[in-house]
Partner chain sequence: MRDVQDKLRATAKDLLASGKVELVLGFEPASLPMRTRACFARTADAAERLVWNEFCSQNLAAYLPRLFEKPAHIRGDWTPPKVAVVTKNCDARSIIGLVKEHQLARENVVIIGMPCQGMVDPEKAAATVDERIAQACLECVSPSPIGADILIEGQSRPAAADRFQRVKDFEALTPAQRWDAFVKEISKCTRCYACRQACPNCYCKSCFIEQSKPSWAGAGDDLADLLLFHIGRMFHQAGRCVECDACVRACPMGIDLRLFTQKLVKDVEELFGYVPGVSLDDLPPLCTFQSDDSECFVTGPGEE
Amino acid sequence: MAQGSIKKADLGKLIEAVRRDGRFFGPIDQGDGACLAEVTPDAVLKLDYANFTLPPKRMFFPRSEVIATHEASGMAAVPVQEGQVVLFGVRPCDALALTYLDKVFVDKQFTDPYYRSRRERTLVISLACREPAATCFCTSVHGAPDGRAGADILAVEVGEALVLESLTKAGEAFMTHHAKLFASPTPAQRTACDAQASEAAKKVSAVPIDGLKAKLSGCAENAGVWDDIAERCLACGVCTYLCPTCHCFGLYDEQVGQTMRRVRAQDACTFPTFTQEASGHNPRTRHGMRMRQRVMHKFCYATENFGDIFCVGCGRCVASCPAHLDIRETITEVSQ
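As in the form predicted together with its partner chain, what structure would this chain adopt when taken alone?
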């Protein structure tokens, strides 16, 4: 495990060094708050953000991508891309979400080459939270403001400096490679890291998650509670597209000019078309059923299939819901 500290003012040097042989993505203000975007020499990093509107999953599993093309010469898979990428400023909750996506896309039996390639050539530097938002609930779902899972390096802001700690071999190699940019963190800095994390954790809201799976398993599709919750839902896809763990997708063939192409696009279980069959029949007739599916997938089926709750408490679905639904309330309501 390598440790190091770097002045925030010197981040530019690190970025410059990374950009010599790869791409560097970081939090940049593009007019509507911080956004994870490629850092160009004239860009200014913005570190005072709660989280990005869009989850970093899009860097590994984009909203849509072309996976195969078909031309006169026949069908061909789109080759995976190459090149090193560094993501800086991913929040620990979103980094944790990547470990869940790994379980889905890099399975023993099935491996998604596009996802895996992006994961393998991307170094994730997470940035610990100091000021959690009112919508955060990571501590209730196996996360923490300084959670370490899913990232290669954890960075913590301490005053005018960033204290970095490598968490994986790749992270350690990165720290060693750029060793001359890092100073050794002082004991005071290290104490401050821990103090900040426990201070931040106190501000995170709590959700009753214990025994939820058992209660959900007993909560059938026709239980009125789903229809009650869904009554308020406008049935858009904000919660799913903004969720760092939602990973359902569809495959679509489309013609563009003389090319046929196969596109993989994220789908959302909140849409009636998600389960609509070719015959026109739709097994999920009511919106409550769709609402149930989303909650069950995250909090029940995922624990059965992968051993984890597929929610990291980032609060995006709470913050951005146009009907102001709150997954924390939904969970509480269902478990009663």
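Positions refer to the first chain, counted from 1. In this text the structure is predicted, and so the values were computed from the model without any measurement. Residues that one form lacks are left out of the comparison. Only the largest set of C-alpha atoms that superpose within 1.5 Å between the two forms is called the rigid core. Compared with the form predicted alone:
Legend: core-fitted overlay between these two forms; highlighted is 277 to 281, the single run of at least 3 consecutive residues with CA shifts of 2 angstroms or more.
Please give the corresponding structure for the form predicted alone, as opposed to the form predicted together with its partner chain shown earlier.
Single chain only below; no partners, no other molecules.
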């Protein structure tokens, strides 16, 4: 695999080189935090951030998108935008989340062409965490501040430079193509990378995950603990929309002028109509039932269907819940 280092002050040269053939997205300061946005010539990268407010999954699985239109000539699929894309600064937890979404949308039997197309033309450069947020718990759910899963290249901040290591063939090809912009990492830089990862891991909070699946399976749908937790939930869906692994969606047909459009929109299991059938019957009428579904989906059903917990410990749902619900406390409460 290729390795290299580049001064932060020279990142503009790499961005300019990428922009000749494609689009470059990176962390841009928008006042209330860093946002993964397309980098323009006058944009300034922000590297001292905990994480993006919105997860990078929106680059592959938008909150809503038109997938087909129907006019007099018939129905036609909406083509996915082409061109190479580079995502820079994706935190390792969000890169790991992409591997879980891959299992859902790039299944051998059922493949989502929109997701697959975006995934194949996108290069992901993750940026290791130096200062995990107080709400992070990635090390409890198979992650790490310098995790490598899901990324094509891992970048680590070392002083005024970034040390990069390719993780996939696509990442190696990218670094080889732009080799003139990279210097060879020094032994001191490599040592600093390892030390930084070790120190960052010590700052991540721990969550009791061992045996959680069995404990959840034994907690019935009518158990009072679910209603107790749901009483504190506003069912606003913020946790779902900010979650990098939530992937439920609905298909809707709507008319705009003389054109019919088929829209795919993300859905949330906490919404009252999430499982409502066409007949009007809803098997999950109580909020507590839907709260159980959310927790069970991530920590129980996902392990049965895909072999992984669909939580990467990014802490977004903890930090942004208007009712101050904490998934870490929920897990502990249900386990007890």
